[in-house]
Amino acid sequence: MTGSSGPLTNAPGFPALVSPPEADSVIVIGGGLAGLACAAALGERGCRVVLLESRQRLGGRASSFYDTESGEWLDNCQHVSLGCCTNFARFCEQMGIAQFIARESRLTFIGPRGTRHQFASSALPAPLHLAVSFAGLSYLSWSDRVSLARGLKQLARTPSHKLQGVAFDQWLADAGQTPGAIENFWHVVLVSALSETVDRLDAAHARKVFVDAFLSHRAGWEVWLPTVPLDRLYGAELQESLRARGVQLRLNASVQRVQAEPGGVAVQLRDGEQLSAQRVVLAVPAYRVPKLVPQFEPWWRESEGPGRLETAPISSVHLWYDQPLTSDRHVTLVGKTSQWLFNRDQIQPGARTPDGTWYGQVVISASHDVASRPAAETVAKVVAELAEAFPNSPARLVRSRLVTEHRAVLAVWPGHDAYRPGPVTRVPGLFLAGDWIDTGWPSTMEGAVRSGWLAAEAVLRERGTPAQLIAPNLPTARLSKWLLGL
């Protein structure tokens, strides 16, 4: 979908091009990831790119804050890609920042009724080599688990474009689906992945992450965690890779509007400076491209717009307690508030607290109902979760605070696709990046890098200079196209 441009002419107050601009030049509005991976891009191939960045930092909301109780500085939430997210780790690899990420081949499950379960690969190829390891979840029962083999079976046979707009909730009833397999596995899984609850969820998007992660190749479902704090993560190595490759990276520089002109793209700072390039990505978060680009303030109102799109919150609960509560890295809680726990001593050991403390976060998906009451009633829920996930440990609870990223990602509910548009827009010059784009991935890190280089890719075509950026998958199995027909 793209939008109508509407009369290039001049927004109310905004000057015209203060001079006509260089020849190749790109002007990138956000410093998040997909802004990283545009200009990078972009700057790589020889077009003359200057990145704007509102913040003292680069990351977007992939982001640290400093807590002034403990003095420390704290991710705002755990992020975590998987194995099956190619593109996002091809840019760590193209952008120095690789041997900051860990690869977590084991994952641990506290059922319902306290019961620990491994979760690891087998011998077995794809699709069968996680077979053992669901089998073994006691917490579902026989009648779950056939349930859960033949519903992966049904689903990785469906065709993507026959579950658009399809709610998965729905899906699941008509596959014949046990509550105790919906409750104990479905939820848990796509909530963590998708940030949405199965009734909001389109089906689409649940069926890709089954299919990518569980079912086409052995690593797909593999889980990949930062070992530095998120400031560290898009810190001096990064920058250094951006202005090896030409990118001016210019910090603090908010933007307050854009406008296309027949000779150009205007850009205006907040403090008043005017920029000029051919052309303009922005790589901002949906509902602050409207209020930069005036002349797109039609398009997002349409019934048909981007407008439509909506964002679904994700909350972390930061702990400390005087002792460590687990040795495991991360464990995964089934039927809880509490969907994921990051031991951040064991994950990120450089960065132990100065005053001796045990530091772990839980990551609440879909936090709908965490931002609508106290906080001090979340972190008592959590922390008695986790006294009776952890019922032999002597930890007490020290400190806590909960951190809420209202719009941390876009909400896949039915039918959202049809609201999300390309990178080319109908307003000459004027590009869109972010995760929230038609990029065939949910609102995911992946999904970011993949729209800053599809964005990259348009301004490379009508350069006339056309490349490839977007990275393959992960090839499937020959046994998981036979068995499944993918």
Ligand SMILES: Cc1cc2nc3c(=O)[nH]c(=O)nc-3n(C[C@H](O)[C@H](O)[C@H](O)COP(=O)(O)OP(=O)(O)OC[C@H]3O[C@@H](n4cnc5c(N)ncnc54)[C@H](O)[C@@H]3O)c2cc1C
The other form holds:
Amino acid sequence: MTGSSGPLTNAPGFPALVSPPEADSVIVIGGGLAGLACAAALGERGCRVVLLESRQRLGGRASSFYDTESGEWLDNCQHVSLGCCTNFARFCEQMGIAQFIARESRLTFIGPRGTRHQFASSALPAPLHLAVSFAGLSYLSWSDRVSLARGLKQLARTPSHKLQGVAFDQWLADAGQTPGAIENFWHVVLVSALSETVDRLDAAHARKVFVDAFLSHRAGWEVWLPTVPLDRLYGAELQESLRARGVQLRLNASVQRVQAEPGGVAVQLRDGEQLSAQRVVLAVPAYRVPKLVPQFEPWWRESEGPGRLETAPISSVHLWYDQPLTSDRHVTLVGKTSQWLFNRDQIQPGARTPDGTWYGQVVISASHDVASRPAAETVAKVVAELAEAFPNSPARLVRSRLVTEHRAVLAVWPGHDAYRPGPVTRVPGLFLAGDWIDTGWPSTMEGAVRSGWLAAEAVLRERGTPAQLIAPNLPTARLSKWLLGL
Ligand SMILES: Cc1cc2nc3c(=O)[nH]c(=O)nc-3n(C[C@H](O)[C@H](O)[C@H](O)COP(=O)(O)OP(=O)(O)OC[C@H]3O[C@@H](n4cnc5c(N)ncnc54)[C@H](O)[C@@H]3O)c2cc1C
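Now show me the form predicted in complex with the named molecule; what you just gave was the form predicted alone.
All chains and molecules follow, beginning with the one already shown.
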């Protein structure tokens, strides 16, 4: 890998190869989960990897920010993984950070009229392990519950390829789902899992959520939560694991341009430094790719190109109360603007605010409405909903902060999969990673890790040292195969 400020030999503004790249050199651009997974896998297999991240910290969209008012590092949004996310789990194991993840095998739902419901597996095998919990959701009428059971079975038995491109609200209508089941079940689960409302969802992705998380394996639905802030999760241990794999990590290294040439790929940083490598993996959000690689622009703009992909917003409402609002670790609120409440005191042992206030976070996925309204309006609504959910709590709000990530995740609208590219591009030497490439998964930490490993697999194939990096899914239970044809 070479750094130099030698003369440009290419079109103005484009970087050029300053010297022939070293054998097996790879530059990974982007220190989010996709780039981290890719860099670690390639480093472990003997590639000379340089990981360039424009920010001061790793983790990308799964990271923390400094809140000047409270003097605390806060997670941009509570991140949740599920038991079915086998690649994220493997990544955490490999990088020595699995110790910072807690598995939650009990959830609390608060129904639209304030009734509380515990959600946990019974002793029955999958796919019946959650049947008792589902049956106990009394805010669903019996006709809702019957329609739901039928709908789940029909969805699971429909092959995924027949659902691709189908709008999920249309599928729900065709499957005779009741308004109560749609509003208080399908929407509740899917908006959290896919960050989209049912009218904007591809039915194949909806099916995947229910099959992978609820119907295939007992542990698929279990919620995994970091017990430390995201900055810590993707902090010292992770960096040490990268170094141990020979990855050269460069923070504050913002890439301006990437140009592939016959002998390798030239990378120019914003500060003018130039690097070169045999191969480059771009692990940045989709909208940044054509700006970094002008060679991709025509492809991006094609009618079938990735330029058609869209994003969806997620909001988090950070709340400080004068005393604990609840001792629940987390609750799911049904039929409200507030979707999840996370109680940091409980989830992150030892985490305390400097002024002794209680801190909790409400997550609102698919927050299209929130993004277009005044922050005060949303905060007032959330606070009122929490007061209703915890009517006996004397806690009073001290401070709040609303954060909306407008381009939080890839929007999973019907048919969007056709525009997601694979890791191999038309330009030799250039590869793609990121939660938006064609992984079969939605934009999640799991999807990002998968994308990084798909890109690493492609690099290793081209290098002549193929490897299988993607972890298998949880095994499908025998009864699920028999009853649902999974
Ligand atoms: C608010 C919110 C809530 C979410 N909740 C969940 C959740 O509960 N569970 C879940 O699984 N997922 C969740 N996600 C999604 C998850 O965070 C992402 O899918 C995942 O982190 C994406 O990883 P990535 O590596 O593909 O991209 P990113 O994390 O975006 O990483 C890209 C990296 O590239 C860097 N970069 C960009 N341009 C350059 C450049 N020119 N030079 C160098 N570096 C550059 C960026 O700084 C960034 O670090 C959430 C996302 C958001 C925003």
